[in-house]
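Next up is one chain by itself, shown in structure tokens, the form predicted on its own.
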Amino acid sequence: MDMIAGKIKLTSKTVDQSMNPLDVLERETRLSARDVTVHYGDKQALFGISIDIPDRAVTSFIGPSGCGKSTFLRCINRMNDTIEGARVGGSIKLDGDDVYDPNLDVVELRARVGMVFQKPNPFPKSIYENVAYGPKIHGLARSRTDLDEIVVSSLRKAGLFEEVKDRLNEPGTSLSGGQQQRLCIARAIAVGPQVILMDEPCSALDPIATAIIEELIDELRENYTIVIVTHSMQQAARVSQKTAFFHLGKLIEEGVTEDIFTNPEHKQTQDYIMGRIG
């Protein structure tokens, strides 16, 4: 992708060509949000966010810093519950289940909706134990053999197994930054989630590690619903099939990624893509 006069130039390799844009719109909805609001004390951070997120596709949230992208992402698996004074209104449903149902087990929800953070955060444990931790907590393995299979399978899906197969007892923190991020992805996969949330997963990585993570995201979307927050419009164009543009706590526009970048409906979206706001 090239930047010409501040505008993104979409090349044939920029937007994924393996999925017909109409296919994204026709896919089953995995997550559905309606009129979501967030307040931190007296300050309102999100205003009436409504969006459907399709299954087995990558949806990118783009927009300036502080526009509400990460705040909305954290609503999906109730991470805002951990922030004092945070109040969430509206409705978010995962396969028809109300995420904010008071009877819902939040621990179970966070197994269904995994999260990968901006900075790789492996546990101070071995590579093996990092991946095995979730399956142990959730009782997903009946035996050590079952656990071994989950660990190996998760590391393979994260594209990491061949690099660490002889080092499984070494600390996860001994890996490079890109490898640590893939370890965190393997850890999220290990509990069998339906959705993977990624909050700026490449911002702390070098270009080579970023390219590896982006290729991994493209592979993972075949089996998972992925939602990624990114400040990089180039990354959104490369990895996502659907894009949502946030500004000042509001969802300005959402749709097929190629349409958002080549023919946005709203002037604010166009101004952001052109670099006039940000």
Given for the second form:
Amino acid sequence: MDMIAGKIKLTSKTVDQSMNPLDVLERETRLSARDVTVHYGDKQALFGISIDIPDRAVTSFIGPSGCGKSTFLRCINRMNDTIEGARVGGSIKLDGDDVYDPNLDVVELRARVGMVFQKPNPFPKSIYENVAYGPKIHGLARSRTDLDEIVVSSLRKAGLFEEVKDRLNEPGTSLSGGQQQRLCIARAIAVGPQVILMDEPCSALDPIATAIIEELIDELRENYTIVIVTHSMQQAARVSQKTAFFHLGKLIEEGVTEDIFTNPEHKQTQDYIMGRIG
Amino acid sequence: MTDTLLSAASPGSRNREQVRKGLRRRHRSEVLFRWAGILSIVAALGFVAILFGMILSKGMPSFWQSTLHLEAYFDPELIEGGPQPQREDSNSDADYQRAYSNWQRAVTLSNWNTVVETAIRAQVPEFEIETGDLLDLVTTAARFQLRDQYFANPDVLGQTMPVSILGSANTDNWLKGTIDRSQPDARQQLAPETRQLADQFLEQGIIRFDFAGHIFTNVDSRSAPASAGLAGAFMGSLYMMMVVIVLAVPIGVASAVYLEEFAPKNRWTDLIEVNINNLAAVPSIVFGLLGAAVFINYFGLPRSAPIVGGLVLTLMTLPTIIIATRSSLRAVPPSLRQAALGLGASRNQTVFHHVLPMTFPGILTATIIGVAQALGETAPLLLIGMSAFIANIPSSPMDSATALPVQIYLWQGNENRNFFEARTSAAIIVLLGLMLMLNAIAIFLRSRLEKRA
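Moving on from the form predicted on its own, kindly provide the form predicted together with its partner chain as a structure.
Starting with the chain above, the whole complex follows.
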């Protein structure tokens, strides 16, 4: 019980933000989107989204269900390609490379932009195989020992290694929900991405597992650009430095998280934060 | 306050009364439905039991066939060719070969029927019976049986050896009572003396009902129905199943994977999908016509050959495999595909590393159901000539052969009804046994694969 309390306390400490909130404005821009539109068949889902996402910080997308925040997230690593009838317009640049450039290989893009999904979705294989799969297909490990090293360090970074080190050969699906989600994060890290996209990573988890994941996100911020979609405003406030508020497919407001939550410019943002729309 | 509570309670209790009134009716319909379900299951099981009971009770006796246990004297005066030529140093290979084949021919042309006759007569020296009637007692293949035994061990020349000779189909009928024993002589297949002798032998224990292993090792025979077997048909079916598995599984799985995972959804793929479903509904005899027209007439493949049967059955099995594979692909959760794609796996890698392995149990079940269906298919095989009488075990899929279900059809139509009625059931038992075995393998493999996943 003490341990759990400690974890939560630790997390609440991180909410105090070790980073000066205004630092985020000085960070380099890793991703920049301009006038991004998405159509699903005849239905337009996103209307001209333009936003800059800072390097090595957590940016959160908030907004009511169906506001297009997940849709926009999926534009960044082109997961929308897999949806029948989805069309994306505008431009998204990752370090100056156009993500939608026809010459850009989507496989390479996804190696640079990792993704963690709403529901933990480990492969029905061993814990080791789950983490090793990405490096294997991208040819990142030259030898077995290389691969072992990548797996162990990825599991360490995801804060899972100590819990699973004795059962790396057990199936990933035998872990608890929170552990599975951290396994998915380890799996994404193993490929060595610059950006990690997280689509409501805690919505299927209990509060304790959520606290652990939030703490992990805060640690990962030092090395990765993280974009997180969340339903929970508290979560956005706790983990992110920059927040963007979406409503009905439009980006209403974006800015430093503290500003958005304490002093929103738009009435819609204020209404959402106050719980009047949702 | 109390007033409001009371007035709030009374509509509630009225609701409860309404619900209670309906409850009886609801329970009754539930009980009725449950009984209807149990009744239909009992009916279905009853029919299956009757079917199996009839087939087993009819077919099992024919696995034990009347066999004569005799002492045969390998008479040097009857068996020509003398002792087997021995290889001597002075002989050249060609000389020896010539001597050997001459000896073989002489032995084959010997009067083996007399050897058989002598062996039978030795048991009942006093009994008066004509040679023809006497030989009716045993299968016409008896002489070949003794000859083969002699070839296997030529040292018995001039000795008396115990032999077991298969009784003829008519002897079997008479002793088992599958022919009406009260019929007058004119309507009996065997002469009165032969029947008397058969009864006497059975009593003396000279005729016993031995397990008829030759059903599994012999080929079909029209001249000696008693020694007819299923080996040819079994091999024919086996070759066809091999062709079906080798062709239908890769083609079916590949089409299903392409249609489900790669093909764009447009009018063409819709058309293909509708046609695959239509293909599954095409009567099997149409496939036989197609096989005769395309594979035999156009491509010039041999008639009656398992290769053609296999190709036709492949066409029939394809839709089963495609449809089942597609539905098991659809059952793979999309989150698995997203996980792989999100890591940067290509579509190919996603399908082959993650999606397809999840569908193995489904594909396996579909394959075995498809193969079992093909195994029992008769109509299309009749049209490509597999109902021909073939007295050889096919040594390759290009040889003429017949198949188990076709063999059942042929035996069912044989003129010696009394004998082949039971034989037909025996063949059905073999076919059913084979299918049950296939299903058992399917269940075993599926449970193992599912445990691993």
